[in-house]
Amino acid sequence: MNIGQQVLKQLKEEITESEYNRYIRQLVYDAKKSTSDLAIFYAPNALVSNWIQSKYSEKMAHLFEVNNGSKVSIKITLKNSTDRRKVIKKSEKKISHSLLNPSHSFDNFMVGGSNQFAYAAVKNVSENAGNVYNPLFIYGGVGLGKTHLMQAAGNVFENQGKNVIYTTVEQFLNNFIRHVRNKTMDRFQEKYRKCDVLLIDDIQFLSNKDSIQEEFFHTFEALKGDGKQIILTADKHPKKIGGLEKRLQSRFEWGLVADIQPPELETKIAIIKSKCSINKVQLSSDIINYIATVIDNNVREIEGILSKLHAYSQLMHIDIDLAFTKNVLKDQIQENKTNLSLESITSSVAKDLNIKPSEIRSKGRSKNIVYARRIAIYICRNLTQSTMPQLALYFGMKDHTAISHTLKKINSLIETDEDFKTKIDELTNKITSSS
């Protein structure tokens, strides 16, 4: 078994069986063309290739390092594609410790109200390394684009000829432990303290790890003192990371802290259209709008959905329409529904429309209460497994026929009132994003 096969076998143990069977098992490792710093895998199509590259390349690179102690870049390509990688003489090749994904760029990052500030900050830093916002700390939920932005800056820095290190805290910790065991800490410090740019993902995992916090503090001080750029990402604001030394917390706030929020509906739609264009998948506007509404706040999920639709369409020889899309994604949607309750949905609708949840469930007939009640009933019907009798009981209505009448009225409004439809879509998006 070669190292590529070994890595895929180990990856199988760390992901779900369905994802492994659907995507990873289709990979073929090219032992002949792979080198000490580049691992080449072949995928059956561009969608699978792009999806694995974006979701698992970092994990695969880490497994290579665990197995042979060396950093490699992962390349997921197509069997018949031309490898345009430039051949550089070993003596002329610049040593790079980064695992940057070349597909992450500012050009293909979809900017919206939820991420505009973070985008502008990272773009500015990429043009003025070490001079503004140092360190730059980006925080937000999973799959919102933190890594994409960080690596986009890293690719700009590399093109400028800078020595860039991109790593996760997990990889940083594993590297630290290995050098401690081998009594080669001088090499570890030389590597991390002499780079031009240090990019570290998931800094929250430094929490409660005293020895690595100590080492990272000195690395931070050395780089900052030399005017080198530091960019960090985390899932929360530095102040909210428990188990973090106060001196580190304060230094993370020295430069600029920027957050990325879950994308609004319009941004999700733009992202899906962009991904469709990149992957050459044609979807109608009603399908795109549907996907944007049902996916949660993890926009990384879009690649998986497009791959799934494409694979089902090819295997079943069926064109992708709205009914087909709903059927293919029903399990995924059902999983999202289990996380929602009538109470949470009603509270979200009430908060957005500035009324009390109790008013929505009351028999009040004022215009704003009826409006809010209709929206809450419609969203509860679509996002939960509640039956119409259960909805009638919860909303204090006579019986299921009253709910049925209300739903018919809502569907009629959706068809004729664009503002009402937009409000339904916006609230559905907010509720599914926060679940």
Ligand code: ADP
Second form
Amino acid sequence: MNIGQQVLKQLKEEITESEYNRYIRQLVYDAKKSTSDLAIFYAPNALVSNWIQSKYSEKMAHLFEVNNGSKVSIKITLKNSTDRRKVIKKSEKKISHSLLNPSHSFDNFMVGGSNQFAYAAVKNVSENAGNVYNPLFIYGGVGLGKTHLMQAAGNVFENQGKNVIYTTVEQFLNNFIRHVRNKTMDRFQEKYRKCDVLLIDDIQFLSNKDSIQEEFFHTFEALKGDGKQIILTADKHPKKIGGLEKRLQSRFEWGLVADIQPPELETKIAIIKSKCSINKVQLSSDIINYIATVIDNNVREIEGILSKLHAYSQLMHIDIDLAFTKNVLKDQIQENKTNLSLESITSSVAKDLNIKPSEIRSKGRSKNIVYARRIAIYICRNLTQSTMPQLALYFGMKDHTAISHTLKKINSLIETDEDFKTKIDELTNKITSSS
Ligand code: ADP
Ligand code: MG
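Now show me the form predicted in complex with ligand ADP; what you just gave was the form predicted on its own.
And the full complex, kicking off with our chain again.
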């Protein structure tokens, strides 16, 4: 028995039989590719892989340490050849640029009003490399599909046999530093200036890094001069990226600048349906609608939610229905609702308790006003990012100490007063599910 198998056997002793049978049993240890500091296991699909990585990898690392006395990172990956290739390359530390993710394709990118302009621009560029918009600059918030779209174009180019480089600013910079140190800058320049397509993700990280901006400028000029396609992404418009040389900033706008906006409900629903079918998770439409309504705009969260639902339902032998979904997502949704405003919370509390919002914010001392004010303050504290001084200002209290006293009082009430607690729960749920 090799060490990987031994660790799995020990893990079996530490978890329930059903957890073992559903998840751990499916893992295969790769004794050949694993090294003294990296243990590689294959999982049959992405959901199992994510779930094991997040739930068990710490335990597994601990067991490795107990068995062979040294610290090991655990890598749970998919068993197909592309992923294996990635792992091997990574462990040999050979890669100088990331591989493209083959599942980032145009086909599985859901298009709606929020992203159709960016989609059309990237698609067009993928059909006319170097000839239409060069550079193409895509910008938008986190998790809205910038990397997905850029890599979709990369995959098209790669399938045409083009030499595609996909890199982050960080990798570009690290590579640069290494070549400067080894006095092999000619090789660095050869590599980046002679590729067919250059994709640089999250270009905002060039900000204030002068030497790499200089190098990037020359790379850009060389590629552009040769009619080679450049695609860039960032979290904001080139004009809004501070600490960027003027000549770079203006070049970023030479081709086309396209933005991606947060998806509207319909697009979110389409994305959830598509992720369900890719991950072979079946959800009824009321659940899909619910998820689409409650998640905030970061599409990346959808995959996490699906994997969480799947895992819970497997572990607890419960079919995924709406009540179950609400329960599983409770914490996550409350976290997301940090964009609720003090006004909206106060007015919901006021409405429910039949008093005016202005009374909640007044200095009134009558019993029902104090009661409503406490509830509003407590919920605002939990569901918004407001600081104590901000709360004090909003609720007309003297200063943050006054708020802090009130919160202490509320917390002790929650411990002792069942009705108060129930009211807080009820209103919190109402507010988080209606917004
Ligand atoms: P960004 O680079 O903008 O932060 P990503 O491209 O990494 O975001 O997208 C985050 C996740 O959401 C990825 O798994 C991606 O496949 C998925 N995604 C984002 N937008 C869409 C979409 N319109 N259709 C399908 N999947 C999407
Ligand atoms: Mg990205």
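Think of the rigid core as the biggest set of C-alphas that the two forms share within 1.5 Å after superposition. Values in this document were obtained by computation on a predicted structure and should not be read as measured data. Positions refer to the first chain, counted from 1.
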**Message:** Superposing on the rigid core, is the Cα displacement of N208 between the two forms 2 Å or more?
**Reply:** no
**Message:** Given a superposition on the rigid core, I'd like a yes or no on whether K351 shifts its C-alpha by 2 Å or more between the two forms.
**Reply:** yes
